[in-house]
Structure formats: C-alpha cells, structure tokens
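The data below hold one chain only, encoded as structure tokens and taken in the form predicted on its own.
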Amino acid sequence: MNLKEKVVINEGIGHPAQGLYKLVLSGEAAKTARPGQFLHIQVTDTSDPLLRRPLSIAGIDPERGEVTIYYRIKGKGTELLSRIPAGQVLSVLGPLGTGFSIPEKGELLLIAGGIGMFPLFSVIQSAEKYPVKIKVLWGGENKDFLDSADLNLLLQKGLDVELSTLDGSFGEKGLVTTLLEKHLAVGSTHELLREGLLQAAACGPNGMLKAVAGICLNSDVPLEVSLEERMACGVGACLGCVCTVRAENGGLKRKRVCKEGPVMNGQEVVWDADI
C-alpha cells in the first residue's frame, strides 16, 4: 500500500489560467487500481505540508504499469506537486477507498461538475469493455475550462456528450442538473428504468451532488456519488473525513469517506446532517 511511484508526465494542460495538470505515475498502483479510487501522494520530502494530497485516479493502464491523474492547483500542496519533474519518485499510499461499480449492460449515465469529470474518465475506460451505452452530462464554468479539461478526449471516443456552461459560452447555459432533468424526462429512459438497465454515477461539488441525488431519487435512478472531503490519514484511522448516511433501520450512522468511500450510494447519503 505504501508505494514508490515514478513520475512519467507532470505537465500543465489547456489554458494556463485554468491551472490544470496531468500526472502519469509508473509503478505498482496500476496493478490493483479501480475506477473511483484515489492515491494519497506526498508532495515533498519534508513535513511541510504535513498531509498528503488525495487525488482521484482518472486512467489505469495495467499493461504499461501506469495510472493517470488530473488535478487543479488549489493550494500549497498541489502547487508544490506541479513543480515535480518527470523521473522523480514519489511516496504514494494506495490505491485507496471504494470505487464505482461498472455495469455490464444497459445505459451508464455519468453526471459531472467541473473537475469532477476526471474520476469519471476511469469509469468510461472500464465501461468501454462491455456493451454499455455511455451518456455523459458535464457542466463547467465556460468553454475555456471544458477545452482545457480534456473535453476532446470524450469527443474522440465518439461518446454521447451533453454540455452546459455557467456563462453559456458552450452547450446549454446553466447547471448540469438541468441537463439531467431533461434526459430523465425522455421516454426511452423510463423504459430502461423499468427494465433495470439504467445506472448513474456522479462527481463534483457537494451542492451539485445533493441536487443530482434528489433528482435521481425522485426518478428511482440508482446513483453512486464520489464525495470530496478534506482527508488527513486517508486510511480510515483519524476519522477526519466522516459523513452521515442513512442506515438500513432508518437511523443515521457515520461512514469514513476515505475508507468506505469516496464512492457511496447517492440515495443513502444524508446531505444536510447535523449529528
């Protein structure tokens, strides 16, 4: 679990103002990684910053022994990570957490907000092995962001993709939840639901996930969500990333996002819990 991974690629992608990077690591992680899991990466050899950075896995290539991660510079840790050159070896914990389940038939509906698309890249990679129709709904800030965040990767695969942007510069103006409501209103979607052939997965800001979960719950669409929480240990020991979920008996209980998640049943998460 405590690995030494060699940096193959660590470079900015898209427009520099977006602060997006692609990191490819070579080593043992690729042998066991699953879509939705994450790597806990130490970005310096010192104790500053003290904590590792949890980054979701976006691509898995067991034959080459490589995993791909996309990240956005958000603070000191990711800024330091962006300076690490190819050839350097990093201390990595992982692959950690519980990943997405991949259907082998029917339709897989993927809903992403912003950089929440990155973990879903690995879901697409795995689902392509099966006769599954993949539908992608992706909302971003603007066209520049979507282009920088590797929209072309989805288009090159010929996937069915619908886009929204907050400023209306590309796709539909507004939130990705509007696209979701429209898609679920289509008659063919109802037929898939009746036959148990529709499954959804979502990743993005918690506010978006809460809205997506509400829409899917109202339409009886099975949904998995990847939660984002601040993590310390990453292995379930410190309890610093717990969330509240609905237990089978109707009560509430805590789950560790790093250990039982980050992927959870979207209909069991209690989004506004205060216990």
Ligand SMILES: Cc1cc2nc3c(=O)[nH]c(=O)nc-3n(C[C@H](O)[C@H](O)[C@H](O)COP(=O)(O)OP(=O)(O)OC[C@H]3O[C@@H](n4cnc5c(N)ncnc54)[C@H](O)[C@@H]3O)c2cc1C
Contents of the next structure:
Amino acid sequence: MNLKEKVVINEGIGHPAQGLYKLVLSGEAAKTARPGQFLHIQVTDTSDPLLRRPLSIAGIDPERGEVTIYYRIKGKGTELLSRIPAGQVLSVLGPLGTGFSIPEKGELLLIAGGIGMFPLFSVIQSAEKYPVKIKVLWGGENKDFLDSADLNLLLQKGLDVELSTLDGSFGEKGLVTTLLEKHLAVGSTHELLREGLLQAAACGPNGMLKAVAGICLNSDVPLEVSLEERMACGVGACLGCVCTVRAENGGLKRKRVCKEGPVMNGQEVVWDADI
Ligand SMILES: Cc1cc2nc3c(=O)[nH]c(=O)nc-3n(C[C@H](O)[C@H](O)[C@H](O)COP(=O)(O)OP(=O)(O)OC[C@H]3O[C@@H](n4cnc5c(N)ncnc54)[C@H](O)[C@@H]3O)c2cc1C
Ligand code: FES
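Let me have the form predicted together with this ligand next, following on from the form predicted on its own.
To see the whole picture, the full complex is given below, headed by that same chain.
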C-alpha cells in the first residue's frame, strides 16, 4: 500500500554520539500494522537517493493512528531522514512483510542485539495484552547505547530484563548469547519447554542470529528471527533481498526477506548459504 504519512515527531534520542532517532508517523499505517512488519520510506522528494529505506515498526497506536519507528543514522538515507521536520508528509510503502507470532500464554523470550531491540518493542506491546511472561535479553555495545536506545521504556514497564554489554559498563560483560545459554539452563525453562509454553523471538546482526538459532535448536526452543537484507523494491518484485532456507524435503530454497520475511522460522534459515 502506498501511503502518505505525516511526521508527528522526528527527533534525536539519548546521547547524540549514538545517532539514534525516534520517528512518529500519523496516517493509515497504524490501522493494519503488526509487530515485526516494516515501512519502506522515501526519504526525499528527489531521485537521490532513489531507493526507499526499510525501517521496522516499533510501536503501533491504532486509536491515535500513529506508528513509532526508531532508527540509527547509518548513511545518506537515514541522515536525510533525520532532517525531516514535523508536519512534513512522507511517501511510505507498507506495512510490509510478515510479522512475529504473538503467544497468548506461557513465556515469550526476546533476544535482541543492539538496535535489533526496536522491532521487539512492538512485540512487547502486543504480548502485554495476554497473560504471557515476557523475558528480555538485550546485548549492546555499552551503557551509553542501552540508555540512549530507550532501555527505560522496558524498565518502566517492570519487565524482566537482563542486559549485556561488550565493555562490561552495564549488565554482564560479553555477548547476549551468554545470557541466553544461562537462561535456558534454568530448570523452570525445561518445564515450560516440555509443556510447549516457551517461544523465542530474536532480532540483531546476522552473526548473533546464527548463534541464537544454534543455541535454540540445541534446546528445542521454537524461534522466530527478523532478518535484515539490503532492499530495493521492498515488495517482492526485484529478488534483491533473497535468503536461503531449508525446505521441508531437506533441499534448499530461496525466500524474499521483504515478502516472506523479514520474520522467518529461525530453524529454517541457512545462515552460510552460497546458493
Ligand atoms: C526489514 C528491515 C528493518 C529494519 N529496521 C530498522 C530499524 O528499525 N531501525 C534502524 O535503524 N535500521 C533498520 N534497518 C536497517 C536500515 O534499513 C538501514 O540502516 C538503512 O536502510 C541504511 O540506509 P542509509 O542510506 O542510511 O545507509 P547506506 O549504507 O548508505 O544505505 C545504502 C543502501 O543500502 C541499504 N541498506 C543499508 N544497510 C542496510 C541494512 N542493514 N538493511 C537493509 N538495507 C540496508 C539501504 O536501504 C540503501 O539501499 C532495517 C532493515 C531492514 C531490512
Ligand atoms: S527488495 Fe525487491 S524482492 Fe525484496
């Protein structure tokens, strides 16, 4: 769907050195958006840059007609986006792609690496409607990043959050996968698994997702991952964003991250495929 969304808020959050922004858009997207979907946003009125930029939906408020997105300035497109003032109307394709499945009972284990937490914010928002225990494992570079990336939003909700940082400035020193291994070693987790009441969702860099998928596979934890792939059309037409997955017959097949993803079964993705 090609939409015209009005910028309500577009402002830097946290420490300026982190280059993080919060964008609130008002319009039609909020009516149908689901957690895990993304918007493909045109960042200028000119043809430079030509391509839209994919950004995940982090918050959905159908009553106000608003969606929230968090983004980090990476290159030209996101830098141009950060300069767009409130009141301007953006051309937006979406909401696009598949979303995360939201469990209605049991435990939902969320595993995030860096800005991979952003799409999981909308998963939390949806899961909170149900009697589901939400457990968050979030790894970042350092305390400054986690504070800037709205860690407070999770703490204010009183969620069970465990953190790791690469430099040890906050939480456990090291990778989020260490937190995951520790969590899955706890006896109560085994019980939940036996009863089919544990489900995991992850988003972050590919290397982290591959490691998370390996750990979850070893423990038989059902896992959904949100993949990031460079995108052109965003709607399944150009095949620019394909990834490889294992088919039911054991062979390999390709899926478009923009259309069949970005959320995929973590146990199906072939992480080092070269087809
Ligand atoms: C489904 C999806 C959801 C995303 N959600 C978020 C989010 O919520 N917050 C956020 O900060 N970032 C998110 N990203 C990454 C974001 O799209 C890129 O950082 C952004 O497009 C970079 O554009 P640029 O012009 O600033 O950088 P450049 O590096 O100059 O980008 C050049 C080209 O590469 C593409 N590109 C670059 N990096 C990526 C990437 N990691 N993934 C996909 N395309 C890329 C751009 O779209 C563009 O076509 C998401 C990516 C995908 C695929
Ligand atoms: S970006 Fe064109 S098919 Fe996915």
